[in-house]
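First comes one chain, alone, set out as structure tokens in the form predicted alone.
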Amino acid sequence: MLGNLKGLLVTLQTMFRKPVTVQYPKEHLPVASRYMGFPVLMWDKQLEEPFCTGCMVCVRNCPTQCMSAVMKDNPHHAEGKSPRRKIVESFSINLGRCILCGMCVDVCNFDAIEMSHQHELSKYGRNDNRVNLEKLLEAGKKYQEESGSVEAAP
């Protein structure tokens, strides 16, 4: 009986308490700062170029091996307007099989990838979480425009 009272009291309790969850596709809890989402690449907007320079040293290191990246000579450089030699030509992500390791942005050497807030990339084919160079450049500028990241250095 006393067992059954004490059941009835946190219930009682618990329904005045404010809700913890949320309606979730007409509302979204906000996401932590230090969430690691799916990467993308930055760009530099000084020399209008991206930080990349297809060096494939986060293709090799990914465990998943998710990513593939070619490398071309940057144009800017011919010119004498960028210091980088090389720059990335393509660069895809199957982000279906991304583990969202990090181990990408802990291995380059020119901070050209990080890891985002997108987590909602949810898809009916089996290959549509395949992103290329353009998408991953554009996530990359809303990123870095949503979270005033400091431009790293060339």
Second form
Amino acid sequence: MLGNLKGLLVTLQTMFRKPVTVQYPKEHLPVASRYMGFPVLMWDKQLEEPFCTGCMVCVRNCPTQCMSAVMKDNPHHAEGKSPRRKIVESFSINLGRCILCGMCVDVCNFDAIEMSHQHELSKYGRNDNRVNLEKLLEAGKKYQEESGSVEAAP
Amino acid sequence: MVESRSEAPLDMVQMMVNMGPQHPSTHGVFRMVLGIDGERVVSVDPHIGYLHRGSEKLCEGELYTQIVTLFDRMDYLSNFNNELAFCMAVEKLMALQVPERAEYIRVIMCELNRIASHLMFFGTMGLDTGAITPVLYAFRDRERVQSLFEAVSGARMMHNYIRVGGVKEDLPEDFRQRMAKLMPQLKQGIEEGDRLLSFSEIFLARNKGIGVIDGKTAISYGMSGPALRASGVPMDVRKDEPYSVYNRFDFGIPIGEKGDCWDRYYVRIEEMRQSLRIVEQAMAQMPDGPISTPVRGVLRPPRGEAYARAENPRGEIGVYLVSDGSDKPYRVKVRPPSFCNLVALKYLLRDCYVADCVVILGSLDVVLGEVDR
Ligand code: SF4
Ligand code: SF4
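Having seen the form predicted alone, I'd like the form predicted together with the partner chain now, please.
Zooming out: every chain and molecule, the one shown earlier first.
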């Protein structure tokens, strides 16, 4: 009898609890602030150019060789607007190959690349997971806004 | 004609049954070709290699820092423990001193990982014997540990957190509060699970006296970890050859009596309790300070070789590392606990019933990612 009542009490408690289930595609669970999603490139708001100089350090340190970068002379530097002599011309990451290890973030000397909170990989097109510089910067700006991340000094 | 047929003795034909590689209870992709005579297993032919990714060979082409990510993916249920074993091997080779705080962080993470891994075992062991509920409870608690890992390392499973010379980042600020909340929950969860499954009559009937192996035979097969301790051999690398800071904690090594499936199960339940004790002590003793030894430039360990061993949730993992002085290792050899435990399968499966195969394999708790590498 007592056991039954105890069991009933547990049932009652669970009945008035909020549901644990999250309706996934509509709702998302919050991710931890350190969460490592896909890498994105950061945007220097003061100088209106990316932090990335295309130095290829991250490319060489990526365990899966999923990224590539090309460097060029910075036109802003020639005009005297920026202290960066070199800047990235093109950059691409194959997100389908990235293992989210965070190695690129660790090795970058310019804090130009960050792990975003973006973690959903399904896309409509076959090659939509190959992202180029524009897409990476766009995602980076979005991430900077969302996280309110502190601007790194160039 | 009819008469002679009834007089001739019946031919006994062994039937071959293919279990796996896509069998849900082989815990991965493992194939056993069972020769059965009625209900009894008379021969077993295990096939491995379905998950072979060539990790050891891949290691030879990667920088030392990158190899940590490969070790994450070997035993995908105890990632921290694997990372630790590799990092210890490199540190041994380079004679690096790891800061105190980093050692404590490593121990806490590894022990929590052990609990998460054993919880997974507890759940699947229930499933293997036909109990569906335990896995739900186990996953509830594992999820809590996993979200703590996410807050600490940034990833739920593939952490890449333990680095050569220390750890990647310090613990988050709210770590103590989170642990204060998590510990009672885990404690309660383990007790709940224990009450739910361990002494259930059906579970006992399915496990007691099944797959018995005695200590001596287990050692001769090279078993280690809980599977060996269940046979009454108190062998644990954490005690025998303490690495990291394990010699500073007071914890017991649970051993079994008979070495049957139930002992292998219960040793793990007890081990979770001991792990909680270790975590508690480590949290109390953890000093402040730096979290990693700075290593300049690319890691280039001196020419030589090193062997590091650590206690994984599944047994003893050994990493043998040969360096030729360059930035990539010359050879990395892993002694995988799951593989060595799996070797005893043929012995364990002798003369058992077909239905017990699943339980015996489950009680060894193998992770095929590590068996095949
Ligand atoms: S992200 Fe950093 S490391 Fe990679 S190319 Fe740009 S500046 Fe260099
Ligand atoms: S997170 Fe790792 S795999 Fe992905 S791009 Fe960076 S270094 Fe490469």
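Basically, rigid core = biggest C-alpha set you can superpose within 1.5 Å across the two forms. Remember, predicted model here, so these are calculated numbers, not experimental data. Numbering follows the first chain given and starts at 1.
A displacement of 2 angstroms or greater separates the C-alpha positions of N127 between the two forms, with the rigid core held in common.
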